[in-house]
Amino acid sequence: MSAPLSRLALRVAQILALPVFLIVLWWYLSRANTSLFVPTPGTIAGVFGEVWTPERLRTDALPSVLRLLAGFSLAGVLGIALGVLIGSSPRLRAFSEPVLEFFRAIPPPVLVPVLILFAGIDSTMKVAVIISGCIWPILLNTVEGVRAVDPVLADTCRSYGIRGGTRLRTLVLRSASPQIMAGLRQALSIAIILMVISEMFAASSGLGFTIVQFQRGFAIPEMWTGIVLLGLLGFGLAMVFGVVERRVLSWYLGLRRAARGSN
């Protein structure tokens, strides 16, 4: 086996080792269990294909994913834009910090009734709930990343007359990108949670709505299939984000590898 294939096989084994162990452990602990609320992995796997047909994925899973991506993307744009603005101005940062800390301390699910009053019960409300929770890690990480820009590099840009959009792209965003990506990764996990919570209020479709309907109807194996699907969705989004993150931060990861190699 060639070296690239060996590394790929090792990576796949590393990714699957813990999930396989947990599934085997779950099966072992639940094999003699007669409780309706703790089905075996085999039972869940057998029901999964019956529940999540292509039609159900289209009507329930796809709208949830689209709302998640819309809320996450809008939170990213708003969080980065406001973070750069606040992080670049010490006065604005001191002025806005109390307000930011106040709103950050409010749990987003508490805002759902308020958002229903202003945005109704359609997808706009659900996207707004996702934005209300995702924006804070992105905003605060961006502020800290912009504040941490190397003053020597900032002076160099000033000396060479690099200003405006060029300075923003080549210095500010590039220097802050490791912390921005960290904020986006945190926000992605929050987005999945808030997607489910938003669909438990005044909804007629979506993963959160479907899971609650199964729970209320005591369709426990079906409810577990929804939870498994959520986990698979989170895993897939994390993998995609990891690829994007490595591409965006390739220069930063290269510097870290070089620093480790020199030590």
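Numbering follows the first chain given and starts at 1. Take the two forms, find the largest set of C-alpha atoms that superpose within 1.5 Å, and that set is the rigid core. Since the model is a prediction, treat every value here as computed from it, not as a measurement. Compared with the form predicted together with its partner chain:
- Fitting the two forms on the rigid core leaves the C-alpha of S250 displaced by under 2 angstroms between these two forms.
- Annotation: Cα of M239 displaced by less than 2 Å between these two forms, core superposition.
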The other form holds:
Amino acid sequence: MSAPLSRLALRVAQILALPVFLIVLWWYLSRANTSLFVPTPGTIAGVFGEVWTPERLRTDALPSVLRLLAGFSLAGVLGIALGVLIGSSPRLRAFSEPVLEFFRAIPPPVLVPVLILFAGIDSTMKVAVIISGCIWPILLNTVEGVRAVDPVLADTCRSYGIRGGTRLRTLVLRSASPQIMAGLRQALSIAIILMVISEMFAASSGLGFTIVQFQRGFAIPEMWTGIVLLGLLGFGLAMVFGVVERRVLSWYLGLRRAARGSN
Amino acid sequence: MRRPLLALLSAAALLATTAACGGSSSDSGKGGTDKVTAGVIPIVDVAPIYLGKQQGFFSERGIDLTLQTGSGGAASVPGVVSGQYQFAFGNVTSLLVARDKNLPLKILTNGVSSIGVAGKDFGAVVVKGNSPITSAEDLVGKKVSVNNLQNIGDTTVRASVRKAGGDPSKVGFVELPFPDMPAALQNNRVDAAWVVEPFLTQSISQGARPVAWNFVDAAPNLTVATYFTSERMLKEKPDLVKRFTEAMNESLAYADAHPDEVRKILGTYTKIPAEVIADMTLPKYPTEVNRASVQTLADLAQQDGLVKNKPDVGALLSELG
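What would the structure be for the form predicted together with its partner chain, given that what you showed me was the form predicted on its own?
Following is the full complex, with the preceding chain placed first.
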């Protein structure tokens, strides 16, 4: 009865130990510091509630999150679709690989002034910046995943006459899904970074915008609360992603567990 | 240290500065030089300090000046507060906001001023040639780009709109870097852009039309930016601060009297094309801070909610300014 409970308590303690230690360390190092730029955790926590009112969350955090989700999902759809296409054809792959590597190497922030010219300064530009950065891990991972489809399974499909949509769904995407999910996970953290960066240019709302405004107005504790909120957002999204990943890849994880068990 | 003499001199300078800290503030700099770092922005406004350095106004007062470039007025404030920079250049509104947050800053001397005449100033709100906007009042309900929000650009543009009889709270501001503004205007991304030189000349040459002269509308002969230091610096090295201020004033006067040399030095630390340098309007570099205009900027900052408390302009200005 008490065994699972104590296991749970141990798990919670494991999760919280390091954050608590870091906060205490921060508090200890900043307690005697009179510098405006290094507020104590207490000051930041006190200001947090004042700054992030429901009103501000609606006007600044919500647009950011929506742009992030729009950019991430569009990059996901585009990246997987193009990845399947390129991955299924060795000729197309050889043809496009150098170009893909070239575009992948361009840091998206330097594209912002160019994107302003084409996409304006509204949300379109910001979503475009997010897509331009986080499509690459998805695309390239999908290509690799599709390329590595088990030839025995592919032959089996062929002999059973499975083709078209069914083949794509049951064979190609399924067997590429571990790589695709790894690409999506990478893309998610890139998307958060680019969400912030895109809002530092030509913005009038958003989390990145608010943090920069606080910094310029020397509202330093307020600036820190924005950074903390960004961290919490990233943490929350990673948790949600983890849940989705476990569902999508349950067959794969089960397979791996079974393979490990049989050895 | 390449030469023993130099080493000797800097040792003397070190002694001199320690002596200054000890309390004798009379002529500590005479024997050697003080190493000084000043934070500036690589724009037209700071030409006098580059010119003064070249002319030796600083070295003849025992100041070995290093100019460190940053991205904006707000960026140099932490540098001065932390002591990384002894002096820096920053616009008045940034300093008022910093002072409101209890950052111990003091204005020493003027940096750059508006010319004070509509049609001839170095900053303006411009629109596309075929835009229906013809006056500051027409900016109501429109999208105007400024380089920094909650700063001198939007507060003075609001002053223009207010003066013209419009409701300044209904002007939409968006942040864009100055270099991106002419293109954004051409592509109708914004309805109007607040630009300063050299981008004013550049956008006018592309067919843009000025509709409001915000510095002129805000206050007569507005002091736009100043050179400042920290209260600690003022207390610990009053003599060095005094010599820097004198050198700065000499540089400002020299720059104001020699516009051709200002244009020449611009080519050394900015990337402005030579033909634009030849055509553009230079700002004024008076040595006196226009206190009345600082008060006006303080009132505007309070009116627009940039500062929480009523700014104490007297506390920001040092006796030297």
